[in-house]
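Just one chain follows, in the form predicted alone, and it is written as structure tokens.
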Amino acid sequence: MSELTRRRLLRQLAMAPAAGLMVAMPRLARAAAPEFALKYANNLPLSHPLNIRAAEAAARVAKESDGRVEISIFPNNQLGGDTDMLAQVRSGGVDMFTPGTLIIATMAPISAVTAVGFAFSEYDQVWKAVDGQLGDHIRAAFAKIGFRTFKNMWDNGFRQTTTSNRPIGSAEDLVGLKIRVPVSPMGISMFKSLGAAPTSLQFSEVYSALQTKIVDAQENPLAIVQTAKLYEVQKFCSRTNHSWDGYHFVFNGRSWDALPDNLKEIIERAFNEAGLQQRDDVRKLNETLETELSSKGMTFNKAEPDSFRAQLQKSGFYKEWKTKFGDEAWGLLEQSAGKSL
């Protein structure tokens, strides 16, 4: 993604009305109302690579459909918190949503299998899992609850731990730590198993909870720490890489079924290809973020995974979640991760 393109898109997003970004349609199509007006909601700031690439994809859909499809983007929790948006996309109030793996797991628990603590150590393992048989297994579960899911997941990144009071170097450093986790059984279970005191909050509440010391820590990928300005209320960032998180691009099933096949092809192709570009954007961004966040006052340290993994084994975390997910899904996870958990 060129800097010029990034700046242009950021200007477009910044000038978007409060009600959501209305992606411009081709000049010849503007006189007529779109045949299909779709609403896409997410919880991320305008500057995040997801919103930049989603805006490009939406503009491409408008152009390739000759103005028949118009996608309005509602970023940064404009339509509510994660659980609110998830309920809206299920009911049809929102057509498209990009929930993280832990958020959508509240409706389709199998989604959280890719977020199992310390399962993946590198991106090659992640993409093998979510683009392959494990991803197909998860997408089949989404279909059963009325969601159409695009093939290519979008990247959120490996999750890191930030704190206001102390760096995290080993599992012992987490004992008693008041940490925000997503509204997700997996997040609560993992950090309880590591001895921390997790609190579930929607992402829209994270900054204020850290600012007012309701919690002392949170865990998110570095791109979130940067774009949500969490460095303003956190001092330490420990590279724990404790789980990987991505975004499923989900579509309300009834909204999807109402589209003609040729428009489905246009939308799916645009967002799948944009998803691959967004993955590369996040990879490149992560290569620079430690330096950038350090310049804003954050102190970084690297945590070794062995003590965390040993504590999760000792606490029965892996055994519990293997039982919940089932042998088939767990086997596919271990196959992709290249290790027994």
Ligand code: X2X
Contents of the next structure:
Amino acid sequence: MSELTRRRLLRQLAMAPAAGLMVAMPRLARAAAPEFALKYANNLPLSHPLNIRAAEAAARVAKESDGRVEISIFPNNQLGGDTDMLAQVRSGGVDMFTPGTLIIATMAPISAVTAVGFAFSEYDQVWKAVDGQLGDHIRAAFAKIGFRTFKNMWDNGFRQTTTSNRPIGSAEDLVGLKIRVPVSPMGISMFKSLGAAPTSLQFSEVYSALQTKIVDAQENPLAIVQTAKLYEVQKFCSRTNHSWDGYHFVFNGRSWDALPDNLKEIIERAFNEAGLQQRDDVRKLNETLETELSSKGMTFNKAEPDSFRAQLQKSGFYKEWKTKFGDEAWGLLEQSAGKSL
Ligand code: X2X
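What would the structure be for the form predicted together with this ligand, rather than the form predicted alone?
Complete assembly follows, chain above in first position.
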């Protein structure tokens, strides 16, 4: 897509009515109503690479399908929080959703295996795992609950810890910290094991929960700290790198089955390729945002993983989750992470 087209698309996104943005460009090409009008919901701000690349993919689908498929994007929790969107994509109220690995784990627990604390330390390990056998193992579980999942996951990033009151340098600093985690047993279990006082909240509530001091801390990749403006309500950013998180692109199984094969191919190819570009965008952002967030007043520090891992081991965290996920998935995790946990 040319820079000009891309800018025009972004402008359209910015002007889109609150009820959801129609990716309108394709309709210009074809006067007739689309045969397949699909809804895609997500929890991230419009400026996040996930929305930018998804809008490009939707425009590509409209063009390549000659206007037969129109994908409307509902960003930024417009259709409700994660739990609501998950229920809607299950029922068919929306056709597509990108839940984070922890969010969809409330329906398919195996999804959280890729979020085990301090398993992955770099992207090479992550993509090898989720593009390979471990990813296939997880996607098979999604199929059992009626979802069709695109092969390429999209990136959220390595999660970092932000607080309003103190930097986190080692596990001890987490003791008693009131920290928000996503609505997920894994998030709660990990931070409880580390001695913190975690609370589950949907992402839609995070900014106001930090602003009103219901919690003092949260953990998310830098691209989210930036695009959701969490720097306005947080002071410290500690590079804890405690777990990797990504987005599965899930489709309601019945909506998917209703599409003819050639349109399925167009959609899947567009979103898989956009996903690879999005991975690149997020990696670059997460590498460069420290400077920008520092200039906005955040204080950064780096935490070493050793004390956290030791505490997780001591508390029985790894043992408990190995039993829950089973030997096969755990073996694949250890193999791709290149260490025994
Ligand atoms: O809820 C979060 O923290 C987020 C935005 O990272 C997810 O979607 C899991």
